[in-house]
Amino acid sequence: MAVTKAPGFINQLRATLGRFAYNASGFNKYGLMHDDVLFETPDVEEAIRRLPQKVVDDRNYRIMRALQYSGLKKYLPREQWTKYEEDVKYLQPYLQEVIKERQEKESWEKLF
């Protein structure tokens, strides 16, 4: 009985340890999403090329409104943080996809 409450307690304690450390990231208290603020490396780059336009939009008004408030040494109102539970990963399938293609692509290019 002990074995089955374990999985529970240690995707608690993930949970747990995700949220202290998105939080301690400070980015959230800007308004800003996890995918907001990866380094961008010719693979993000090319993601973020690929996203809609208004997912485009979203974005850069979430950078500047950041880069406004942080010019100001002010955080958003507790109200507009971004929430851990609020955080969606909206780069992740099209960094994913730039990724595989670019694997297959030096693939392809050891071959010949």
Second form
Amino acid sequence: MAVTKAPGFINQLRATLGRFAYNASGFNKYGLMHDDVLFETPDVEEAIRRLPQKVVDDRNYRIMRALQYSGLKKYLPREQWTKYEEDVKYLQPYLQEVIKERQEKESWEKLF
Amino acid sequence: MASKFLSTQTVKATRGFAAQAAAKPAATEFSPVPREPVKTTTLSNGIVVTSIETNAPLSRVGIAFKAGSRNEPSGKEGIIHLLRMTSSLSTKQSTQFSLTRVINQAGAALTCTSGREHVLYSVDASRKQIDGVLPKLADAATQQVFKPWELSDNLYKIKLDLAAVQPETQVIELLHKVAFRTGLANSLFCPSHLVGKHTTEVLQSFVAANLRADNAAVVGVGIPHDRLVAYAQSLALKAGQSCSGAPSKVHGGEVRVDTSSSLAYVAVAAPGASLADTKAMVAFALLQRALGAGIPVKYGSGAGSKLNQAVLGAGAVSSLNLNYSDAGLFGFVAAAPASDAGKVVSAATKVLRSASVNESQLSRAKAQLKADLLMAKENTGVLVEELALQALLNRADLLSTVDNVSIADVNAVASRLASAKLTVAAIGNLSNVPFVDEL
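What's the form predicted together with its partner chain like, now that we've got the form predicted on its own?
Now the complete complex, all chains and molecules, led by this one.
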């Protein structure tokens, strides 16, 4: 499929910068994913409450393993570091729904 | 906005309503704008649209499906109870919050009622506000989503419903269980061992299989017919196949549940009339009135009721007449203090076995039945449910046939009771309640 050069370049740049930022953050060295380390605002807490049990179990395992390694001041072996391509933003759908519900409620409260 | 539960059809009369095809009533000083006759349209996808334009300020619209507790798959009973509970929760288009607030803002009420063979979502509002809430009714009835966290957050409502069940309701549920065994035996309430066990997938597959266009009816009272037809055409319902369940059969037998109570509640029934047999249905309805369906005068002695006369004030007895599409039950429900329960049940059973009517009792029963049928038309909530049941289950119009019933017809059905196999359900302090083979 012939594509123009410009979108290909932008996407590649995006991926490269994204991967650089992801690896520079360092949480992947403890085997964590992006959504494991999200700052827990009330919205995020409600989204976590709505996760299915299997996802919650996996999340808890990763967090506990990361705490353990952090206490030992060790990183995981390099093969077990979470890769940028393997990262799954599992919380985003639930989080967006929670935020939408909160905004709907606030817009109602403004009127009445 | 309430999630009303339970249409127990306890002493639910075999009601219909007049087609009023005859001359429209003239306007009088008491009813300046008379009701219009009922109008029915069947859409191409199978939805039956029925409406009565009452010319009154209140509108009530319902979406009903021919799917009740008898359609629940085995091992997953209680889905209908969950449907009632989740009628107020999030749908594909609305969140729980917006559903609640829009309906509140309109001063309306959204209700989900269900029976053994139907489930009805209805909304009532003033005529000016009904257009604003009809989209929400469509959401609640056809766009259910059953989010897992909402199910678990609202489970306490199921537990509250179960804790609030009265013994007189419970005895009728037990009667169905022992009489029908499957299908109609399924209770309107979730069995306690299945509370919390219904998943989103189970509920969604039940709704997809059972809440379809070909078994749906859209009914309206106080709304123009064309408006209702347009609304029904806008509903997103898929057509599907109805899988016919096994035909119902009434079995004899008994079930006894001992509880710590000072009273005993006993329901005794024999096979009754199904909705398919209009003649028998009317005859049983008249026999029910003749035997005594409750006491019409508050704090009265029930002198006109054969059952109450027989028990001589030792307890309260009311005749029971239930009609389903392929089976029916006819009998009585008795409540008495534990020590008198045996006397009461034996005396009432004797009346049931030897039931018959003479001319004056029959004319009184006819007057009572006609009054009950007409009274039903006064309440828009009951009227909407009656319209839905007539559309879905082909329930006949009884008002026109009451006068044609002869004394021989009624005594013919009454004589069936003399030799019928009895089904008994009892709950409470049963130390003196006889067993079914002793009756």
